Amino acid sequence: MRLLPLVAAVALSLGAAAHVHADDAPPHKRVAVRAAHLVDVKAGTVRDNPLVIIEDERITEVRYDGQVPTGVEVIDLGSATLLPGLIDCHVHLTGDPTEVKGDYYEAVLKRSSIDSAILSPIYAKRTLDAGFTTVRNLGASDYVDVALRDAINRGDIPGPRMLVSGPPLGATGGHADDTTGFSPWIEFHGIDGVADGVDAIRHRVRENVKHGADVIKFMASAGVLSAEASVGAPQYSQEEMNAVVDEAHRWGKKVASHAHGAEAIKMAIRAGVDSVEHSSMIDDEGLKLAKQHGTYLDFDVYNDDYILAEYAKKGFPASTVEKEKLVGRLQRENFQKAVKAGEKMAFGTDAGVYPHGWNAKQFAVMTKWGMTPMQALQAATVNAADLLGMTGKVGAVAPGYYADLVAVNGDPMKDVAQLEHVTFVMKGGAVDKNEIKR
């Protein structure tokens, strides 16, 4: 009872402080971005003379009458073409091949997640500067990606809006097992996603959710950048894949499956995954299954060029390069089949396999193998937003969306390679980069 007067006094003080704070709150910041053209990815058209009105971090209006509301600051981009902020659905911001300077084993054996944590803000900034304002980070040990996402969200460091998976799940001896190929007397310490059997898999999913994962990733098949002999054989049973998806969806998390091989792809689709990453050896039955289930296919069709040109020089094992030779061309041919079949396709590059900031190099490959420039751009905007569950927030320039905008000097619908030279980037109403030539 003696504390009641003190409690009342504190409450009155806090109330007064809140009232003063409300009265002194800064006014909403209103900005208008003007350009010569706007790519309307929802409608699949290009419109002239857009004016995008922004209040704080959201778009409030898009108009074409040239009338600027009073009291609004104008950012005039001149003859530039304006687009929504780009989305990459498959990146690894906690690593980069430039770290490997001719000695693959030095990078593997002498570096840790501490190195990753120190370097990842550099890669995040490069990605944002390249016009990718939203990414899905699919795989990082020790939850470094969770810490990176949180630091960006707090405003501590610049970077794209991130959805993260934490450590990817995989079988012992498989693509997620860092000890594969090494002596059994060599130990790697840290948090990984190795889990075998239904119960262990469910526990691992719950651990990732507990520690901040937005999405669950698992290795349905073998891979290129790991030591197992196969590149595409299934590494989980159907029952195990079913358990990953069931448990993740129970916790409201979408599931991305790494899968190169045709059988592993079909098993993952039957399990109910939201997206198949790589999709390299998908067959006609797999394409039909993906369409029936509404599964997104993400083909990382650029990085074959980089791996074949650079990995041998960097000292990567010869088996890695040989496995890439097995899937590179075939993946592009199957990408072309998927486009013709009208599959649901999103933009995912596996950035981190090649240098961060080069994400947009994939657009030219996508158009070479069957997509129109508009389709390729839609894969990296409206389609990607749908896959990530972020429709209405990112992926378009429209009222209510985050003010995530990029611009290029040329016309990306005539030359999609223009997207490799983004000169203006805005994320959430804040300008990250402005190099527009006037």
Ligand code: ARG
The other form holds:
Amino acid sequence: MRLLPLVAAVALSLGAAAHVHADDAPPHKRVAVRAAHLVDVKAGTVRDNPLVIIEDERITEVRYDGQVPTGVEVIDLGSATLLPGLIDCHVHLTGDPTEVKGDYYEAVLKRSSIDSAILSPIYAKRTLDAGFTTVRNLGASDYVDVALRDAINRGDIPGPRMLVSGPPLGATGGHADDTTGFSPWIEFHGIDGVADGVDAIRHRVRENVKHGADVIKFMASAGVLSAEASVGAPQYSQEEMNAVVDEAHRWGKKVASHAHGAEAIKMAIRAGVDSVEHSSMIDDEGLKLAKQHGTYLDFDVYNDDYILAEYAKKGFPASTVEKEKLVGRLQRENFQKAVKAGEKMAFGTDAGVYPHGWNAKQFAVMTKWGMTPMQALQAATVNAADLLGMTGKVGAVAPGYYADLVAVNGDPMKDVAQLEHVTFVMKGGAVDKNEIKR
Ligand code: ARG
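Let's compare: the form predicted alone is above, so bring in the form predicted in complex with arginine.
Let's see the whole complex now, leading with the same chain.
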């Protein structure tokens, strides 16, 4: 009688010896999230009574029969609508306009990327709390973005999944050159992306890859928040743009190009970029080219409201506000044309130009200018995931995907502004916030 358990124990331990690792591993954590509705962004439909079953970081099953598997803890979101975690394909988590309080030069000359590194975790948390569980950070000095991404991935600080570009490439005197407009004697020390000519550009792409960039960003045209006179003129030759794309793609990195002007947009598309950011003055030929090449167009159509309302008060140079007036309205009209033309479009806000955490304000502008709420949401989920090369991981609520979930109280397909008030955020199976009291 007494021998039996002993024999069993010996047999068990012998058997277990081969599986020491499996036995020591923490048990899988299984939870389920229940809500009243789920927006299925892949199918473009809303389904009722969803139960999302999660094991560790990933979704294992989505069922609609109300049956909860035994032993699974349920997070019940009541009458809320569940959506996949949102994706913003264009942010700058290393800065925020609230840092500029009336004196632009104070902010530019008395701060460095050390200040950015201190403050960026705050912006990362605001972004995650707003329901954006994945972002693509398109431009930061001194690889602060790489450090931020890595700290989030290690679990040191909370924040969204990040793909980062490091310093954006651009021409001397152009949109990526921070010393334009200053005295020739002023020099900013630090790592930027200024590079001219094919060889220097290839070298600069390699540097960014070497130091941890996931994606390559470059300035195909002039811009609003920089000192050059033009807002949209091309700033690289065709040969230079081709070199950026050729080199980046060889290293397996996608390319995002900043471009406002019609000509610069077409040059970037011909060079083979994966996305055009801003796309403000795209013309009919540009729309056609984008379609032929399968290029994603990101239009940061909320920005104009904030810049025109706030930037003069903040002490930004008058030329910036003047340049914004040249592109703002046009960008929205061209966004509408792009929607009608059936272009591939992803959600990119350029948050950092406007406050982090306000990312979702762009949805209402997108629907005002021609998208349905479902299209706007797809731009920030399935389409964004495709652009980022993360299909199968993020951008949908489906088996195998990361358990990145958000919930809203109202019906976002009737009123897309509901997305500005997410009440529940989960990233990789971990609850970031839950304001649903039950
Ligand atoms: N980062 C961009 C630039 O400086 C912001 C453009 C904002 N304006 C707009 N209408 N989207 O060029």
